[in-house]
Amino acid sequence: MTDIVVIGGGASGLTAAIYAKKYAPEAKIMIAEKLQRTGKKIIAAGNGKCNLSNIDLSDQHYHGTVDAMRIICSMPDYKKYFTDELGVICTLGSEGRTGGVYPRSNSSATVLSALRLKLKRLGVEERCDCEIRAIKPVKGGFILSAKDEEIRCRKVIVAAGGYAGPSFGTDGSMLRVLKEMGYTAGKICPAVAPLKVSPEDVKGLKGVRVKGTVSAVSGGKILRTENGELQFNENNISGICVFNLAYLYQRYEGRLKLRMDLYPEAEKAELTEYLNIIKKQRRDLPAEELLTGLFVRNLAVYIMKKASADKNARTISQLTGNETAKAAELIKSLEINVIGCSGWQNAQVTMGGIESSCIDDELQSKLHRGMYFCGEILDTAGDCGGYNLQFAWSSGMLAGMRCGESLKGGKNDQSK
């Protein structure tokens, strides 16, 4: 019988196995990974650079019923884990202002290699092409059903991820198994993802990028505001600033808008004054040229079409004061309705997952003792910028530690 089986060989699962072995050195530990190789999602993290943490860790960057910061603060930080334990030198990324932490090699392969080397040295078995399709609690442990075998174990750590990035093996199948076992999950929704809008609302803007401020708004109330580059596509709006608002779609579906300030450097009155100056400079040019000194042409034309009461061809001198004011208003407060969230293939993380009511403070199941959870399978979603990987490492540490300790006959050992 295997002592501990970790279901899922991603960031949290690999870390959970390392820490379980650290706290139960004699235990037989196995990682069951459905893909042909562990760590595929780690390789893709941070566009291949592996944004593994952030120096600005706080509650405001996490969303869901599970208290991510309590877990993170109780575990070793990224320096102690990656540098002291795994030998990976870390540094702030090229966008140091964001607080993102990366391996100095600037390669996610460095991180995965260090994790796998550690597991090999510890003697942890990696069994790939092993998809766990059912978990059956039995006396003394669990029976895990895979395609062609049954695996008996004393303890289980579920680190199988959510729905985001199905090409990395995270297709939500384990969440479905857990729901059948009686676990409660929050409403499932893509997070850290583009937000869908009506193609008609962004007609002509495909490929436009503009720096600005974007707010998520519902019922006239601003829910959250982010700064950064907005990217327009034919049926969605993306960019890190939008990604960090996507989790709100879970709660405000059908009642969510994006309000964008496309020129936050100036107040509305100052912008209006600038437009009046441009009107004099370009008075004989077509009306669509009013904003081409401020924005790329596609965006300039888009705004002027919305601002103009008369759709016939006119010169800038023929624009009314109200139309100029309308253009300034659209620049400072362009609102577009959100009609959905991007598909799972474009989402970085899952909003929703096993709720905090199902687990104790040590990430052990309240329904089945001896079963632990970590990573994206839990109801916590972090912002873009290393927050989700940090939660994966920290929750993996805690689940692995407590699971390993329980093998020694501690208070949580229900296998006897």
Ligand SMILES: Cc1cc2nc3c(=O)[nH]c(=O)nc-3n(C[C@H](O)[C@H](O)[C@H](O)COP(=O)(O)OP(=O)(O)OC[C@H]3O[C@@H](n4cnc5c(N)ncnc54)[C@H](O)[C@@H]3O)c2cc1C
Given for the second form:
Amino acid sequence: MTDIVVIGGGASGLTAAIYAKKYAPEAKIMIAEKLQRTGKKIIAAGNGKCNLSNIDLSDQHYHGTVDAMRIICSMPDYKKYFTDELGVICTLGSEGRTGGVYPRSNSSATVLSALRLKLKRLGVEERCDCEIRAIKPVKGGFILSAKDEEIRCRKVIVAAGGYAGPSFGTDGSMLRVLKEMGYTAGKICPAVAPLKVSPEDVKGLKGVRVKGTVSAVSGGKILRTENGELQFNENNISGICVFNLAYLYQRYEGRLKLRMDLYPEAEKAELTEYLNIIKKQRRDLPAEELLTGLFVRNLAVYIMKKASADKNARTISQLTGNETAKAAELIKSLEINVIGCSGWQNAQVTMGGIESSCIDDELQSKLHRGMYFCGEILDTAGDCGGYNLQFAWSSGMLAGMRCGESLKGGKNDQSK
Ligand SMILES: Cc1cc2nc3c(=O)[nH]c(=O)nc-3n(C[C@H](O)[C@H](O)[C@H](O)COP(=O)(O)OP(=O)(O)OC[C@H]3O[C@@H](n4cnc5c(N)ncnc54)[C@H](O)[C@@H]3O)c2cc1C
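Switch over from the form predicted alone to the form predicted in complex with the named molecule, please.
Then the entire complex follows, led off by the chain already shown.
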């Protein structure tokens, strides 16, 4: 019988296996991975560069019932793990202002290879093309049903991820299995994802990118504000700043707006003054040229269409004071209703997952002792910027450590 089976060979599962072996060196440990190879999502992370952590780790970057920061703070940090234990040198990303940490090689493959080399040296088996479809708790352990076999084990670590990025093996099927076993997973929704808007509301803006601030607003209340580049598409708005607001859709569905400030450098009064100067300079040009010195043409035209009361062709000098004021108002506070969150294919993270009420502080199930959880399958979603991988590593360490310890009859073993 296998001592520990880790279900899922992603960031959290590979780490859980390393830590389980560290705390139970004699144990027979196996990773059961559904795809033909482990770590496919690690390779895709950070556009192939793997934004593996962030130097600005705090509660405000995590959302959900599981206390991510408690887990992260209780485990070795990224330097200790990657450099001291795995031999991977890390560095701040070129966009260092966001605090993102990357491998010095700038290549995700370095990270995955280091993890796999470690597992090989530790003697952990990676069994690919092995999808676990059911988990049956039995006396002394578990029976896991795979495609063509049943695997018996004493302990199990569930690291099968959520719904986000189905092409990387995560289609939520394990969460469905767990729900049938009695686990609660709350409302599931894509996070770190574009937000859907009506095509009519962004007509003409497809392909526009503009730096600004964006707030998620509900019932007139600002819920959160982010800075960065906004990207307009046919039926959604994206960009890291929008990705970081997507988790709010789960809570404010149907009541969420994006309020954008497209010129945060100036207050409205200053901007209006600036527009009045342009009005004098460009007085004989068509009205739609008022903002073409400030924004790319499509955005400039979009705003002027909304600001103009009279749709007939006019010159800039014919614009009324109210229309100029409206243009300034729209630039500082353009509001667009959110009508949905983009599909799982475009999402990087799953909001929702196994809730904190189902697990103890050591990530062991309260329903089935001997069963542990780590990574995205848990109810916590981090912001974009290395927060999700950091949670995957840290929760993998904790689950692996406690599961390994429990084999030796550690304080947490209640499954004997
Ligand atoms: C395109 C993309 C880019 C990203 N970039 C970053 C980034 O740069 N920085 C960052 O912090 N986060 C990033 N994320 C998010 C981050 O990658 C994930 O949150 C993290 O990898 C989750 O790790 P995990 O081990 O919990 O789950 P996953 O990495 O999703 O791994 C779960 C594994 O379990 C396997 N599996 C699923 N079901 C079963 C089953 N029934 N039986 C056996 N195996 C199963 C899957 O095939 C998969 O290999 C990105 C996500 C995506 C989609």
